[in-house]
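First, one chain by itself in structure tokens, the form predicted on its own.
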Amino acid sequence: MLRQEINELLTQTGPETPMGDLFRQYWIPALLAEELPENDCPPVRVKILSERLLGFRDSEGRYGLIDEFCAHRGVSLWFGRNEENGLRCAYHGWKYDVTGQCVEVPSESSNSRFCSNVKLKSYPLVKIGDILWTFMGDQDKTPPFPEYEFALVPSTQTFTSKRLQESNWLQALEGGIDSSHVSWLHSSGLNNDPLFKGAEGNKYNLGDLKPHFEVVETDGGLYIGARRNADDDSYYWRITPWLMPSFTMVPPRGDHPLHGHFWIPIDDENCWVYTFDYQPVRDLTAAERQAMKDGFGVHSENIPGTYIPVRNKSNDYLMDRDAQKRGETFSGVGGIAIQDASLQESMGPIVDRTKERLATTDAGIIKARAKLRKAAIALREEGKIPEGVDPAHHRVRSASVVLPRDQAFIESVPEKLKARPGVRQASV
């Protein structure tokens, strides 16, 4: 269990928050690239990090993210012109740029300079992969751009989503390296998702009910190693990476593509799930890709238009009770991802860590906690700029591996822990 305020410290990600400082820190996603589509696109709401935003592109191709309110009179600039170089005011045509500055007030002077004097909050966006970044924090401190081997791959060997979750982005993230609910929530999804079928380590994981973990700490963050039982003298492990502050992937399974996620948080309540899967070797194939836009895989199918999944708290995720028992599902909620955000969001939208009872299974979960408030305190107290940051530590793979039963995991495969462009994946 946690005192009550460290489960706080480690949730509120808002401004002058310790955690919300430790985001800002990190270049993160704000939107997909797909979301600003073209020159002069309508602007699109950002809420992140609990501050209100808009993202949009101007007539040259510039990404900008503004404060969403002019600063006339607080409209918000959504409903704004998006034209010439610049987004204007619906209400009275304040016009402002990608930075943020204003650019015009039609009812001052030409030769004013009063609008010169008026710049709202901006932060840069980039555009690296399916993507577009942005960095929240000390603008004199701008890190280099992140360098996700998803993100660096072909576009043809790539695919990126999004879906909204409605709880804290904590133990969204939590899921993310829980490796040993997979033998019983996803149990059905092994044999029968399209994405995940057909892999020899799927009878390891349903044939080891126990699984036992092995945490080690690297630069950026945690190794989480899931050991069961494969033959007689050798164990299958699924070896999950964690980046600080919120980037794991999913250990793979066969020749599927490799796949992970960044748990993005809106405000305290709820957060952005961003999903990507990839081949580091190949184009992902046509049928590969429509399973990813279908929802299958660690992706959702979402309402049309937007990213809100189909499945979702409003409509019970539609369970199907009738599934439940036939052991068609095993939770009777279809999809491995809503399976997962259903039982998150089940917890409220702040789970109260005070109540918990942790086993040796949440090993990971545990160091990762650890991690993120030593490193948030020394950002407060100290200074300290916290680990993944660097680039450097951003060029990791998960594996899923075979190994005798005397050698351990860390030391048998470092190699295939790290993205090396043109070498696939460690896998079984």
The other form holds:
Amino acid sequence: MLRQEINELLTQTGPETPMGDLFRQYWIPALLAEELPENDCPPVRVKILSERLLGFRDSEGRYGLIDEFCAHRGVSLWFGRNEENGLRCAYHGWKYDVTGQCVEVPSESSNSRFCSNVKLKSYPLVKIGDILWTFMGDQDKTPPFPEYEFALVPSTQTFTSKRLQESNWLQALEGGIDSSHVSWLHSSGLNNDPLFKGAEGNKYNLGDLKPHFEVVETDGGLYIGARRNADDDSYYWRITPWLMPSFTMVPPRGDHPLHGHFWIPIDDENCWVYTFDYQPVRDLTAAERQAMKDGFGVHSENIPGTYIPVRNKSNDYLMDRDAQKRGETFSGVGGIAIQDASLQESMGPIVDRTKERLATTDAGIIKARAKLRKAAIALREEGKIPEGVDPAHHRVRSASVVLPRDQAFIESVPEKLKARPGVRQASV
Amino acid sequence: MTGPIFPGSSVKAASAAELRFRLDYPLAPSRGVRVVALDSGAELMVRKVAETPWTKAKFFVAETAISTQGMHGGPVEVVFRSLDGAVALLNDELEDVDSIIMVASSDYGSEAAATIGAACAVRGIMTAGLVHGDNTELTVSVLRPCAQVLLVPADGSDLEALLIALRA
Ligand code: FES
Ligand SMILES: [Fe+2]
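Since the one above is the form predicted on its own, can you give the form predicted in complex with its partner chain too?
Now the full complex is given, and it begins with the chain already shown.
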């Protein structure tokens, strides 16, 4: 369990909250690059950390993330016209640039200085890889750009999707840390999914339902090692890195791509799940890329033109009890991502952690919560920059390895848990 | 997208407004947690955490593993000392216990750890190992074979967080 006040501290990320301040120390995904595909394209509403913002791309390709509402009388600038290096409000024609600076107030005389005093709140928006990143903290303390490997490899080697999840960010993240559910909830995916099946490790994963765990603290977060029996003299290890505040990577399978997630709060009851897949040393094949677009692996099939999953809360996730009986799915819900989402959303928008009954095997989740809480308090009380802001912390990888029984992952394979350009992932 | 909404579907009850209609029930404390310090470095840490009042958790220091009764020569019993000095035996203390948390900062308690691990395995008691202090690699090698979960490294606040999570 968790005390109520700590549950509130960890789950609330709006302005001025301790966790909100913590999230505002990091570069975080605000949009997929594909959402602003060309100069002067339509602006996009972005709600993130409970702030209502608008992303747009001007006539010269500059990106901006500004307050959604016009400074004049508060209408949504989503209705604005994106033209000639600025966004013009549809109501009375005030115009703003990508920094939120008002550049024109048509009703004022042309030599009036009025508009230079009007500036909307704005944040930087920077394209790295397939993602537009923002930094919503004190702009004087902007950290260096992120260096997650999936965003730095050539675009032919990487793919990112996103989906809406109707739950608080923390219960979504905790699903990413808790790898023991894979042998249950996703068991059929290990056999059927084109981005999972066929790996040597899958049989160990399914063969030992009582993994041992080693939770190892790192500079940026944790490595959670899950150990299962392999052969008589060896163990199969799956190692999941978690980086503060909300980045996880899933241990890979065979030659399938590496993948992982960012869990980004929209508000306290919804989050965006950014999901990436990449190959460190080779291009994704056409088949791999197509499978990701079709919602296989850890991606989701979305309603066309949206980031809302086809299988969602409003249609019971297209629950199929017959497929469940036939053994095609464990829970009756299709697709690995939606299997997770369905269960995490079923907990309610913000799960009541005062009621949960954790076991020692939940130590990874317990430790991650403790690290987040400590970091939020240290930031508030001492102004301490949290772990995971330094881009050096971003260069991690998940791994799956078979090791002799007397060896442990952290001593045996430290280099395999680092992003190393030109070196293949460690995967069984 | 339309699809099955089953008769009597409760999926819509997963809303913020509906949450307050969930059945309320008293929170049962866990059946029992034992925290065992395996050496003097661990004892210091455990003593500090034990100062907070806990509902069910009991705290011990492992003294010696007794090997004489072992059918196959291995130890089967460990002498515990509670923090106020009373003597207890491992096998008595495992009655009605869910989880054992072992804390170590060296390889001093390796025999006790192995004995505790074996006794817990037989009884289906969950075991966790907290690796305290700087002597990480050595200490890990002591706890790894006998704990289902290891925290590396761990300090007093980790033990506290674990005990709170377990409602100890
Ligand atoms: S409300 Fe935007 S210009 Fe008047
Ligand atoms: Fe999952």
